[in-house]
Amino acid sequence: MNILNIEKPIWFMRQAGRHLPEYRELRSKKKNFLEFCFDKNSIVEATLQPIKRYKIDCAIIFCDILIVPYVLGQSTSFIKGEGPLLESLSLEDLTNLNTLPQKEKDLQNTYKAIKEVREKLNKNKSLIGFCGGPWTVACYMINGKGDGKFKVATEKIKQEKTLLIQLLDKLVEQSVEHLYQQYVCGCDTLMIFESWAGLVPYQEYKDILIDPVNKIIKKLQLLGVSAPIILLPRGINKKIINYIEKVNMDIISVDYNIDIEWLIKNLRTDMILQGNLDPNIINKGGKELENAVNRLLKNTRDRKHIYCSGHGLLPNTPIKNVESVIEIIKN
């Protein structure tokens, strides 16, 4: 069942992750993250853990947005306490990367895991597949690591835009293939995480943000994909109105820095919304969390809304706080 067919659906970004003791125990059995990320049994178990613990409506397949550069042959690793580390390559070298058969073989375990998850998952719950937005993945590939500013990547917009567009087009093709395989294997809803959209100058939105994701959506439609598509353009604030008008998604995921009351007043009524809950407030809990959830419920009472965190749950988020969010919404 896709996410649009569920009444008042609830899920959380990074719901399968470090805030769950069962996840930490599972993760400890593998030496490194990529080994864990491509192990079929680990994927299945990590994906289903939040469903077993919480009364939520959606599972999101356990994966990572950086499997795309990995499959393209850019050496990729994950350093504990530091995050992802990618091989340093010029933009021209990045545009010349091609998929490696052995790396694609690793990815087949993800698709096999999706089939198994779909078999085990209640038919009334949604299974979400995803990828990173082309610009966001390019940021990591160019920068070599994540630092929140991606200065090296953003400078390429001015310095080597033609090559950057070529890289984005390559990532579009790889993303389409990855999303399509997730869909045919059992994902009924698809999401694109454009986590670093806020770093792009507004005058470059069309070339860097809008055109690439529209190409993904159009190509998926031509392949017969009927799953609703969610887009998260994090950090673009009030420019989100323009973004929504230009991108052909089904659902817009709203990060927690956007004033949802302002957005609803300025947005067409048929646009389906997701998210906006601040993971920092979920982490704190108490009256502040209760008030935030009730405020979101009040603001969205007259329209279709998918209740979700506006970004990933923090590693030290208390389980009781997540349960509290679910209880308030369900009741």
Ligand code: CP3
Second form
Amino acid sequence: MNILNIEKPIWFMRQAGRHLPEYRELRSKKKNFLEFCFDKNSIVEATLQPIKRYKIDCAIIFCDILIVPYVLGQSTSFIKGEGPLLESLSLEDLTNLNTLPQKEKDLQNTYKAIKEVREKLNKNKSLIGFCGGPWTVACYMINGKGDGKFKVATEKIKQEKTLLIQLLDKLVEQSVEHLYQQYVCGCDTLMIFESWAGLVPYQEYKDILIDPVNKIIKKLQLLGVSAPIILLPRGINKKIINYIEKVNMDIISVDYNIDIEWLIKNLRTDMILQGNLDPNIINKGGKELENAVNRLLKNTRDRKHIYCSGHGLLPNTPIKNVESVIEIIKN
Ligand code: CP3
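So that was the form predicted on its own. Now I'd like the form predicted in complex with the ligand, please.
Then the entire complex follows, led off by the chain already shown.
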């Protein structure tokens, strides 16, 4: 069932992952992350683990936004304690990459896993497929690693914008293909993580953030995809109002730096929001967490809202804190 048809949906970004002991146990059986990420049985199990543990309404397929550069043949690895590391290539070389059939075969395991998860998952729960926003994926491809600033990538906006847009166009095509396959195999809801939207200067929003994402949405519509599309433009603060006006998503995911009370007051009432619980507060728990959840419930009382964290759960988040968020919202 897609997320819009669930009455009061609740899930967490990075719900399948290191805060779960059963995930750590399963993960320890494979040496590296990509091996795990492309193993059908691991994907099925990791996707379903949070559903088995928590009373949540959505499963998000276990994958990563950086499988796109991997499939394009840019050597990609995940270093323990450091994060992703991608082969250093010039922007021109990046624009000339093409899908490698050998790597595409790995991705077939993800699609097979989606079919299996859909069969195993209760019909009343949503299955979310996802990809990274073109700009965010380009940040990792150009920079080679994630340092939070992506200086090399942001400089390209000024220095080599034409080539950058060519790369974004390539990523649009790849993202459409990947999202479409996830949809065909059983994902009823799709999400685009534009995690590094906040790095783009406002005057470049149209070319770098808005047009590429709108192209993805338009192409999916032309392919007959009816799944609602969730978009997370992380870190754009008050510019989110303008962004929402220009981008044709169905649901806007609100990060935890945005004051949702302010946003609701300043936004048209028919826009569906998701978020925006602070993962740091979920991590801390206690009275502060209780207050935060109650504040969110109060602010979203009169509208359709998808209850979710404003970004990924932190690795050391206690299980009982996640449970208490669900408990308060459900009751
Ligand atoms: O439960 C879920 O949300 C599903 C799985 C999921 C992963 N990555 C698995 C993963 C999702 C939705 C993602 C999205 C993702 N990946 C984003 C967008 C969301 C965000 O956090 O802003 C980004 C930017 C990435 C890139 C990425 N992948 C980084 C920076 C890292 C290393 C640091 C980290 O966050 O763990 C990864 C590795 C990764 N992706 C892990 C997992 C469970 C940890 C690796 C491991 O288990 O060894």
